[in-house]
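We begin with a single chain expressed as structure tokens, specifically the form predicted alone.
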Amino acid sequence: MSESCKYKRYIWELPVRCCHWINVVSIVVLSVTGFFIGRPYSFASSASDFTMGWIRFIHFTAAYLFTVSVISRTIWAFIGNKYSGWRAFFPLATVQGREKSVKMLRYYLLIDKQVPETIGHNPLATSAYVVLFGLYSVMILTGFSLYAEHAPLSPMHRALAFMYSLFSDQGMRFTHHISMWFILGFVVNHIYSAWLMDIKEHGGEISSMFSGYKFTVKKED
């Protein structure tokens, strides 16, 4: 179908594309500044400069945003439209979704030469992102427990006893590591699927991560 047969839909409403991009510049801030708290080099000339210390308060207060966003879009997929909403998310559910999942996967797996449009999430991105969520919350937990522990005593501590009796401390740090390179994996994939839609589809997938704007041959869903 010609681009002219196409319909200007709106998907992405504000609050999801304003947590897209917080959690984009939180993830970019808190990995370079993990690396250094990970492996510590001071670039101060004293230790008055506090050089480290900056960087552990900018790496928390990037924390904070990042789980005040992940925190918004939860609940953001209980009041937002169907495009965000948390059924989206949950694709082999429904037989409909199920049938879409397999014909996305034949895409990618090269049988069929034909893009399926999609209208909102692809089906099996959704699936990835409950993954990526769960790894959301695992880096949350891991990050805060660390964070508590300069304050044994202190209400996030005692909130988050349980990753304490779960965790050593070393544990706690290679899963807090770890779970950070399976994000910037995710991230990798993500940027990639991303172009390849724009380029298939011509529906604008990129673009609508900041109008909320896409172009289908679908007129109603």
Given for the second form:
Amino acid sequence: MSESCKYKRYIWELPVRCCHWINVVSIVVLSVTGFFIGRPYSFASSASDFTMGWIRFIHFTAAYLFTVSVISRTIWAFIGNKYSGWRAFFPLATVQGREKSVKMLRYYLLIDKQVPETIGHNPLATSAYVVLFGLYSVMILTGFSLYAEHAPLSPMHRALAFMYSLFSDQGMRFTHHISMWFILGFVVNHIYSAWLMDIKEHGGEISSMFSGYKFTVKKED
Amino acid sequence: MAKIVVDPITRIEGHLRIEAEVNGGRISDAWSSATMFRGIEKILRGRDPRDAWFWTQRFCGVCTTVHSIASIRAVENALKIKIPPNAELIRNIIIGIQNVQDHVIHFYHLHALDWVDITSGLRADPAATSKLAASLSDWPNNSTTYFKAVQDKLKAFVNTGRLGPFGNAYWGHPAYRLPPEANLMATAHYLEALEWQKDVIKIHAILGSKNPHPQTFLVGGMAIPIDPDSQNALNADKLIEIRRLLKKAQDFVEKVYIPDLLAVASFYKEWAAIGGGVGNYMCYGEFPDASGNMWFPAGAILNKDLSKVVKVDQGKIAEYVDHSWFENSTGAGKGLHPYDGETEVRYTGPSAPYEYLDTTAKYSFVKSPRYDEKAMEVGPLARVLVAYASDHRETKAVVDLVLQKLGVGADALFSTLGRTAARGIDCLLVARQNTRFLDELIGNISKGDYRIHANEKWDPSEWPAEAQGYGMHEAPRGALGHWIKIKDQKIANYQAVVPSTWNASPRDATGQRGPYEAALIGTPLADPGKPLEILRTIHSFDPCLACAVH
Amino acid sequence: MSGKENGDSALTELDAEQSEFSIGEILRKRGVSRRDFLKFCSVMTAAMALPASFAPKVAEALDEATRPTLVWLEMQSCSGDSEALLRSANPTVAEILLDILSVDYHETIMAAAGHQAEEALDKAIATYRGKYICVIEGSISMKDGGVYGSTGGKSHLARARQVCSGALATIAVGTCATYGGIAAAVPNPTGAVGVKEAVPSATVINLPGCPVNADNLTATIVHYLVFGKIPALDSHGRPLFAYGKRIHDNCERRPHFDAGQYVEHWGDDSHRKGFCLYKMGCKGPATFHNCPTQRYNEKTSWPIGSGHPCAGCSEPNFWDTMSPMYKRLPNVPGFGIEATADKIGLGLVAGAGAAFAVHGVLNALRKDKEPADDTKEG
Ligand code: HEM
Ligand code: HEM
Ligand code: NFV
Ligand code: SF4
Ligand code: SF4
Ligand code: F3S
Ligand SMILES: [Mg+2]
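Show the other one: the form predicted together with ligand HEM, since we just had the form predicted alone.
Then the entire complex follows, led off by the chain already shown.
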């Protein structure tokens, strides 16, 4: 156990935690169903089965849930506390943030032994989150553009007109498909880092995404 | 001396231009030029070899199957794939009906108006026309009322004052020889053939989804499944429909096309001495059976010598570009075998609008293929000559009959008329043979053989790192070859030497003329302002320029 | 009119009244019964995706319309679209040529050749300026001043500009004329483009397909004759009545798609039973075209109906974007043909996993310092 005393601190408000876990669940569902859509396996026994139909239905339902959650989290970035605020996602914009990031990077690269303390977001992770949010947007935009093609000239289809001029249909499909792998690549990294920081910082990193509380050595920030 | 120019040559596929010099009422020299280029051979590089057929099919929408066939054969040859017998038979039926339909369209819709003056048919006596038709065949549409109705329709059409596609032609030209009744009969059959062609080609739709550009070929076989117990596969219902259409095709050829051809030819016998050409003929053979033997034999005839059939070796083919708007890395005067062929386009012709090409320099987008350095004519005439000289039983019988009916010797075949007659002979032979392919296919299916595709090498991971192969095919217009080099599962080089490439080729490095050019020499022109005779000889080759250049 | 030029022709002997007959009148003269005519009208109504109640309006309009002039130009084409016209069934090509339209220029079928053919074209576009329909087949070469396509000594580009400018409307038929098609595929050696790109000022209706479905061409013309305006178009300039819906949403194999029954190998049981061709590379989910309903060759069949996947032939740039034909997703540039998105993705994830495993082990092997309260230090 650590020698320095720990302060319990409320960091992740309920909407942040909710969005996080809704995203986790929907991404898992979307990836599993999406992978099946991309490489279906024939196990239906009759043309009246609806295997692919249900899988697509689940994909689209999860897609809506995911989209609502992503939008909610984005809005919360403007109303929530400073840990969830949009500024926290651009640590490289401030001198302090850059310093912290360098420390974090040196630690990750096994150069420094000092575990940097982070109260809110890990400054390096936030940069990855920005990229991840980019991927979310790509998934949502390409996903809904593919989806809207069943109803040409519907409001959704019209609203996404810019997507159809940016992408060929197959390009959209491909982007949607390969971006799943990029997200999964992030997830591997993310879970590892969360686990790593959890045991190194002893700050209750993982449980913080459930409870909202972290344990820090500093009292005030 | 001012040249005469025919551009566009109409009633062909594509963009062909003929320039000719006339001396004493006869053509003394001629140049054949293709004025459109796409560069599909280049576009193919780096793509999936299994897709090549779909691309090369778009060389041409008229002979809309032939490049698919040559292409899949080339890939199968490179990857050493043996296709199931049913796939070979389905391909044969598709090839066969393509040949028949293409030839009939050519005769009636692309060639006939060179010999038939539609407007003269307006003066014909329907009763006499009926008598003429009945004397030629027992085709049901030969009554006086029938021809009267056709004539009335034609009159009503002319009365609208709008002649549409028939406007501004060489009507009334002194070289038109047919009596009004023959003209009316041919016009009636022009319209009948228009209906007929769209029906019989439904065989392509049944076996391959649509025509033009059937979508059914696969490297390793065919995409149309066979299963008499399925509604989504080739079943009895569809096979019977194919049989009906094959019969319809054969009937029309036997009872309309061939009689019309003989009737028209008998008025134009002087054309058996015009339009000879290069005198060398080449055929790759066609309609392989399960063991790869060809029904139509392969071979070449040199210098019109029918006593000897030379074996064809694809290794002796080379393409020259000395008068074509391309450059070879080997430099001037050297040809390239298609495996190493290049398609580096360099247009050096005049900038449009222009009146004449500089025919002393490069003047066409068609390359000059040569066999063992020789210019070769390919096409139905070559096919028929090679088969005739090889003592091919079915061919010999029909050729002898036609020669006898026209009262001419075998020499007459080396001509414009011979080319046009050979197309009819080819068509008749194939129309008859086609039902045999169908019978064989039905026989296989009855024995429970439903295989249509050899799957083992479908997956590119089963391929060698490098491979090369060629695919040969006798297209309606003649000997067609595709050559492919595959590297790392992609197309490294692709070259096609197409029937019309042989026939429409410009001069080569040694100044040897291509077949169109050679055939025009000596052609008499009654009125150089209206060079109908040029159309006759050029059309007798059935040019396809999209094919020739690709 | 044009026929009267030849003084020695039989035509002059006829009392060729220069009247403009209506289509209905011509059909009656040609012995087409009223019943056949109405049947034709209802077929057309269906082809235009109009409710059946429109058939009388179609009939009425055709009864009054006179044969519009049509000129058909071939550029960098394979003539597949001309051949498609020859296969049309409702109406047949004979009816189109003789009764419905006055096709004053069409190189593949016209009797005149050379200068006389060019004269026929000049005359048609001068006489019917602003009233004729121009149909263009094949792409137009723009590179090097358009030297890769010329007819009659004139560049295709110049011909297109001249003929389109005087046309009532230009109908681009086939994917080459609409979007450049095969000649425009990478590396596009001739700078091929579609008509609208070559002649931006032209009023162009795009009827893509490789080749065009001739039924869609006649329906477009009849639509114009009936309603006096061009049909509603989508963002690619295609009439909604023919391109307003995806193949995938009209496909007869869709139940198999939804069920999860796919063709796995050519000629296997699933293929023979007509399962969905999705896994064989079908581009139906990405393609807007009425093939499943309109079909080809008098509704005999269509690609998927005959067991081959859709190649996406009515989409812009489909040659590049929809290939390879037998794979669902495009190849990744720079990787071999067999590198799929999944292989690359899996490699990426596995790579990340491996890297972090190593990182974790290295981390476990050393003793880190606990985080300190740096506020105190500073
Ligand atoms: C993290 C989020 C997502 C993941 C990982 C994901 C994954 C996938 C994958 C792998 C495919 C198969 C692509 C192919 O190979 O063709 C797919 C298809 C699809 N996805 Fe997603 N997706 C996600 C979000 C969305 C969203 C937000 C939508 C919006 C509606 C969506 C709609 C679709 C559609 C329409 C398809 C094509 C299905 C079809 O039409 O058959 N996806 N998805
Ligand atoms: C699909 C999988 C996942 C995705 C896409 C994901 C994404 C994210 C994102 C975007 C954040 C930033 C939170 C915000 O500010 O809104 C975050 C934070 C966090 N996630 Fe996840 N997450 C995933 C799975 C997990 C799992 C399985 C765990 C637990 C083992 C976890 C633990 C955490 C923790 C502890 C944080 C706060 C870390 C920090 O920023 O300092 N995540 N995650
Ligand atoms: N020449 C030629 Fe073709 C044929 N037959 C093909 O190979 O026409 Ni379009
Ligand atoms: S669109 Fe297709 S059919 Fe039409 S010209 Fe182009 S390649 Fe030929
Ligand atoms: S065959 Fe093609 S278009 Fe038809 S349902 Fe399957 S994927 Fe869709
Ligand atoms: S390839 Fe073309 S013909 Fe129809 S089914 Fe697909 S759009
Ligand atoms: Mg070539």
